[in-house]
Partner chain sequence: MQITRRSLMAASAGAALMPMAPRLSRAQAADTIRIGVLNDQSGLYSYIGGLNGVALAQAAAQEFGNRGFQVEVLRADHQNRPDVGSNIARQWIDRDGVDMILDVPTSSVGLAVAGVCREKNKAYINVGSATSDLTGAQCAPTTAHWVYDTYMLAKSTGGATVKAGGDTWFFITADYAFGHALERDTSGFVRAAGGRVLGGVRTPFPGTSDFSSFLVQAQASRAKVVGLANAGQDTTNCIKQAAEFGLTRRGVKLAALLMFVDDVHALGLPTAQGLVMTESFYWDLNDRTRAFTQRVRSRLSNNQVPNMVTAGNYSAVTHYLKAVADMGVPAAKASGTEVINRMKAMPTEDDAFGKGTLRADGRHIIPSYLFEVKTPEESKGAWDYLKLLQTTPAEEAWRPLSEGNCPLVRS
Amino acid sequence: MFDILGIPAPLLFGQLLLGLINGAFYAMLSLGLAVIFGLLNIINFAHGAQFMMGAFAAWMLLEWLGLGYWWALLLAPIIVGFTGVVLERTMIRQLYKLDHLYGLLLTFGLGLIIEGVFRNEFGSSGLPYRIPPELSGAWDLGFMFLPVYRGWVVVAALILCLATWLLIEKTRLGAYLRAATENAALVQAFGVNVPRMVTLTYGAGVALAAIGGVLAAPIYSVNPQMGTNLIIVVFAVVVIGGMGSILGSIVTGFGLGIIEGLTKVFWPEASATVIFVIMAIVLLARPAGLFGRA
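Output structure of the single chain, in the form predicted in complex with its partner chain:
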């Protein structure tokens, strides 16, 4: 056994892996935010609440309908995505022509209301949700003990990120979307239903948050505050990666997860702040973010 900077190597490898797993959550959530901001110009502060709704939807499907984890993974994003569609149609749509600040305030308020409603309904102590039997257990990697479920989270996050990136950058639909952000009127003139596309994009971004929520349900406690803890970090990730950059949010999500993981070993007390320190440095050096276009 050898040491790196006074920390035994196996422990360090373990922490790198754990950082990667947390990074998977950051990447998944910031991806949804980046899609929404990139294509709709809305800073979606309700994202944390929508992540929480995903976890609660999984719990409700199990408790009330007896539908397990895999069904939840399919149905929760659809249900929560649909609520996103309703929000976009009824409220967010009114704000596209205004400054970003209005969208931020509206979604921030919506997030608080959603959180409050869930707290009233379910209390704040949290609800139990178990790891599905197929994914319980753990692998002994020699340097650490890796729960199968955490491995699954990383794989699922990577697949989702890759699929979203391919969809937006490489398909015809993605090309329409990107074109509509540049010049909506012109794309509409070609016969594309831009308002509907925008609505569905918001719904898809929200659905990504909900998938994150379902994936998180078995490892964090399912409670109304679970989104608020994450959302601020995720915003920092989006800012560091460059607002609206899909690739940027994926790479920074994983990268910051790893940096945070290492901080937890070398200086645990600072682990909640390290991401914001990086954010400040990046903003000073490259105001548009690491992957953003100035």
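Would you generate the structure of this protein in the form predicted on its own, following the form predicted in complex with its partner chain above?
Only a single chain is listed, so you will not see partners or other molecules.
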């Protein structure tokens, strides 16, 4: 073994891996928030609860129906995304022409209600969810052991984030979505069902959070507070990257995860606040965020 800057290599690379894993979840959650805010102008504070619902959906599919991890990756986002569609059609749709504060308050209240329901039903201690056999074990890289599942999470998050960015920025559907945020009446005049597209966009943003919840279930215990523990940091990530910026959410999520991991090595006391310090600096220098538009 060898040292890097006086730090044992296994410790340094282990923290880098933890930072990448945290960054993967920051990127996935902030991506869903950016999609919803950028295309619907709604600050979705229920996103953490919907992330938690994805993890619980995976647990229920396994414990109640015997459907394993791979089925959960397919079905949980559909189930949770459908609940998002119902919320958009029944409540959130009424707020599009109002100030952002109304959407924030509504989704904040919905998040509290969802978390309370799950806490009342399942308690707060957390439920285990086992790693699928195909992704168990670890690779010996010589300088560290890389758990297979954690490597899978980072790769899956990268693929999901890049696919979402390509869909929104490089396809005709993405062009319709972006155009609808600028002039919905004009897009509808071309025969596009804008209300349905908006509904499905919110559902897709919620589904992104649910996928993150399924990926997180084997790493963290499945509990009602798991989304609450992440959502404040994720909002800081979104603000730093730029509200509504898809690329900003991806780059900033992974980057801040790595910075947080390195801070735990070199200055552990600051690891809990470093992201918020960076947010304050970015807001002072560039209020729209690193990738945002004024």
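Keep in mind the model is a prediction, meaning the values are calculated, not measured. Positions refer to the first chain, counted from 1. We call the rigid core the largest set of C-alpha positions that still match within 1.5 Å between the two forms.
A.B. asks: Has the Cα of residue 17 moved 2 Å or more between these two forms, judged after a core fit?
C.D. replies: Yes, shifts by 2 Å or more.
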